[in-house]
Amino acid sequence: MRLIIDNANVSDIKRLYDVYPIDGVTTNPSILAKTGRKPYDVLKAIRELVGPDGELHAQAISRKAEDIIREAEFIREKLGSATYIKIPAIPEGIKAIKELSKVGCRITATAVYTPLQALVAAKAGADYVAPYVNRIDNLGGSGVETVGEIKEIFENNGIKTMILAASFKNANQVKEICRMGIDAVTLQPELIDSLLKNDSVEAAVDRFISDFEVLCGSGATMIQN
């Protein structure tokens, strides 16, 4: 399963790449807006960080299929052909996905709220579909169950499109998604950090160190002893 950062803060991305086994970065217009910087200044910096073949997702903004296609071509020109173009799974988006998939464009169908949206996007040629787990919960549904239904539909129909679960509020949602064997999750930095945050673990580590220092002296490690 791929662990992807859902963020456009370059400092945060650098820190997370340094610590965790990260597989890529997803962005969207709202995330880019939070940086207060020009979109391509940010995206080029992220592309440099993840490398020319690293997984980077950037979203087209246009509403009409022909404009989405032009935008996708421009994004790929600026950020490289390895870039996944995020396209909303709406009728004009599906039309664009059909055409772009024919020329080998990597595509992430985004704003997915239902299994049938995911099915149509996959059939149109999307490489990923990105269901919004917590946003589905906020509408009175179950994001986890929706992702499970998408997975079942894909498996039962021999569909190879991957599932990139997005929009998480807490680590338990992430755990439930991981139990299903989903292809990828994209998480905000603070949620990635929370996957390892546990007061009991910290207390155990502190106890190991204090016991060792009683034996060998303050600041001692296995190197000195």
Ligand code: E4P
Second form
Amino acid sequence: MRLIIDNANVSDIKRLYDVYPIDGVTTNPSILAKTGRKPYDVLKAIRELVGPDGELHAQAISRKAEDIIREAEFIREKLGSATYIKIPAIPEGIKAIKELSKVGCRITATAVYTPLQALVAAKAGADYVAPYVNRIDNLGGSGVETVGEIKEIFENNGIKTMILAASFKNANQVKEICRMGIDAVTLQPELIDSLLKNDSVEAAVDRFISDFEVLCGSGATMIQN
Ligand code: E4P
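Same protein, different condition: the form predicted alone was shown, now please give the form predicted in complex with ligand E4P.
Now the full complex is given, and it begins with the chain already shown.
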């Protein structure tokens, strides 16, 4: 299971890469807007951080297939051909995915809300589909169940497209998705941090240190003379 950062704040990304086993970065237009910076300034900095072959997802904005294709080519020129081009799984997006997949462009079909939308995007040639777990929950559906259905449909139809579960708001959603065995999840920095945040764990670690200091003195560690 790949653990991806759903954010474009370069210092947050640096910090998370430093600490956690991170496999890549996803962005979207709203995420880029939050930085207040020029899109390619941010995206190039992220590309530098993740390396030339690292996993970076950047979204095309256009609505028409021909324009999406032009944007995809431009993004690949600017950020490298390893970049996954995120394309909404709408009819014009699917048309663009069909063309771009033929020329080896890496594609993440995004804004996926239903299993059959995922199926069509996968058949068109997307490498990833990105179902929006929390947004589906907010519509009164179940994001977790939807991802389960996509997984079942892909498995039962021999589809190799990967699932990149997206749009999470809490750790339980992440746990339920991971339980079913998933290719990748993309999480906001706060949510990644929250996976390890636990007062009982902090208290246990504090107790280990204070017990050891009683034995060996203040500031003592297992490095001893
Ligand atoms: C993936 O990159 C999606 O665009 C993102 O996870 C959507 O998240 P949101 O529903 O919190 O905006």
